[in-house]
Amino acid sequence: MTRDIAIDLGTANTLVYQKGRGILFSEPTVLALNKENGSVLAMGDEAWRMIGRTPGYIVAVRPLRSGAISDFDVTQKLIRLILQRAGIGRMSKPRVLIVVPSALTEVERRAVEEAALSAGARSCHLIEEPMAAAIGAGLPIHEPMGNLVVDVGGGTSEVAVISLGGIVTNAAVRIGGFDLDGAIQSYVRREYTIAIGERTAEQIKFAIGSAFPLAREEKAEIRGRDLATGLPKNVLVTSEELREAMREHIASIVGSVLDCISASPPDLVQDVLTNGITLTGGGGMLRGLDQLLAQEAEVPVHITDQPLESVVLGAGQCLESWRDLRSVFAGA
């Protein structure tokens, strides 16, 4: 029996779906490498726990940046490990479907395909992120009706109006959850002269961060390294401060949604006004982002039940209904 798999190879997280079995695993897109010989020591959750806590010869590497391959060899190793974890050996080469951002260039798309084929895939097909997200969210993509999906990932934010099985208009910015984390790190460094790691920034973002004013603003204590003394230092930050730190990046995401709507045919815009915006992706779980989008676009916003899994579930549905959905693949 063929063991075809779908991979949501995200900048932040990698989710894998196997035909007939569902989601196999969801882990951070990180590899821990021995810098001296290039061997892989850990991947996923185990490698994520090593970030900022390893000896000099061990490096935690993210093979993708802004949704694109930044290190081909490491990405190839990652895909090979994914195939191994899915129980696929050298003799049983699977058909692989990989989700890619719509903003990728042809060269970047070829790099993804070559990495999968080099890692042991029999064939590699690509599907664009907003299309997979729309399928995973249960939107009627094949009907003559405008469906607006917004997928905020770790490295990119994708917006698309989909009708009759195709993307009519789309907008993408290479800004996502990592950029919000980086903005928090920069703000704390600038305002409090302490350095915090990306894990701490992400934790504080989900703990008290928001894109829209909260009914009751919150505070939280964070610990970092004092840049002047090098010693640990505790500071108290507020949700208002984090909102200010992320404001510029969030404005870019909202702007891409407005651009996509304004570029769409009037009849499809009417559908969007009626049906609303569907929000998916790990970054979409930032508190208040749905409220901000609804206010700025003057359109109701619905967050999917499984925002982090929507994309890989959509790609998985393509595996299960290959003949019916193959037409939505990139370049099909």
Ligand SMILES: Nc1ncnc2c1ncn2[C@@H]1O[C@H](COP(=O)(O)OP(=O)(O)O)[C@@H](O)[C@H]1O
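Residue numbers count along the first chain shown, from 1. The model shown is predicted, which means the values in this text are computed figures rather than measured ones. C-alpha atoms forming the largest set that superposes within 1.5 Å between two forms make up the rigid core. Compared with the form predicted in complex with the ligand:
- Taking 2 Å as the criterion, residue 31 counts as shifted between these two forms: its C-alpha moves by at least this amount when the rigid core is aligned.
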Second form
Amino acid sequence: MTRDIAIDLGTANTLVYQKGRGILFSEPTVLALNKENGSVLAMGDEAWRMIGRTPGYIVAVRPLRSGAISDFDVTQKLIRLILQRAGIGRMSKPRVLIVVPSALTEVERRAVEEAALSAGARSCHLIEEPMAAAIGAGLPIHEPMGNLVVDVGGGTSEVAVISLGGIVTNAAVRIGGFDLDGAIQSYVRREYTIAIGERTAEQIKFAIGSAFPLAREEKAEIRGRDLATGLPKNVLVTSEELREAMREHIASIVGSVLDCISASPPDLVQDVLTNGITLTGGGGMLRGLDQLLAQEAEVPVHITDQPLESVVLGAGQCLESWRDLRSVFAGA
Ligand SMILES: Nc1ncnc2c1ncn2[C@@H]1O[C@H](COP(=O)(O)OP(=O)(O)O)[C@@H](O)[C@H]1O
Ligand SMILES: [Mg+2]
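Follow the form predicted on its own with the form predicted in complex with the ligand, if you could.
After this comes the whole thing, all chains and molecules, with the earlier chain placed first.
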């Protein structure tokens, strides 16, 4: 039996929802490519395990981060692997709904759509990430009322004011959790002359990272490679140092929220002031980001129950209530 599929093609994580079943899988949006012949060896967890541990000709790429999504062959292989994982073969041709970052160009969107069709989809529809996030968060998107959603992902942060089933104003920056990891890597390289990998940087961000002063500031030890000697070296960093390291990127994210609010019609802004901001996406879980946003925008901020899943759950709801919700698809 063919069941429709919704895919959240995030810059960091890909999640798949199957109609009537729920979330099928959640894996990092990473491909392992053989540089010599261009073949795709693996995606997701399997490819992720290869990063930094592979012979030189096998490279790991994050296709949505690096812009490789406009490379039709890579996109097609990615979508084919995702559909295979979801058990879609030659015999079953499901309807596919794909959530794309609104920063994706027209060319990239077409590559995604065509890739899904050539990988076995009966039809392919796209939905913008903030819209799916709002539906997943249970916001009353069809009401004549302003709903402000902020989705902080790995490579992008998206903000939208949604009312009457459409995006009224939006803002997006190509800055997200990956950039915070990168800022931590640069910081320890500059201050302590050690090199750390992106995964180590992410771990330290999870452990002691914050966007707002903590009631009790924290410390953690990082193990890196001394740039002078090439040998392992441990250094102790504090939560204040990391906050400083991430400050500019966080300010850009907050800035995009303020821009979106100031570009919105006054009546909708009034609704936002009353109802608050809905914060979602993995990056939305950075400690204190909610407090910082609330302080800067002077609006209450609510984090969704499942920040990593709300987008795919929103898209899944579109599959379950196709007729009621198809009007919110991109280009519908
Ligand atoms: N607890 C956390 N604190 C801070 N950042 C987090 C946390 N959990 C996940 N993240 C970050 O969230 C990002 C991934 O979020 P996600 O919503 O899956 O992104 P995307 O939609 O772009 O795929 C990563 O950069 C990750 O480091
Ligand atoms: Mg996302």
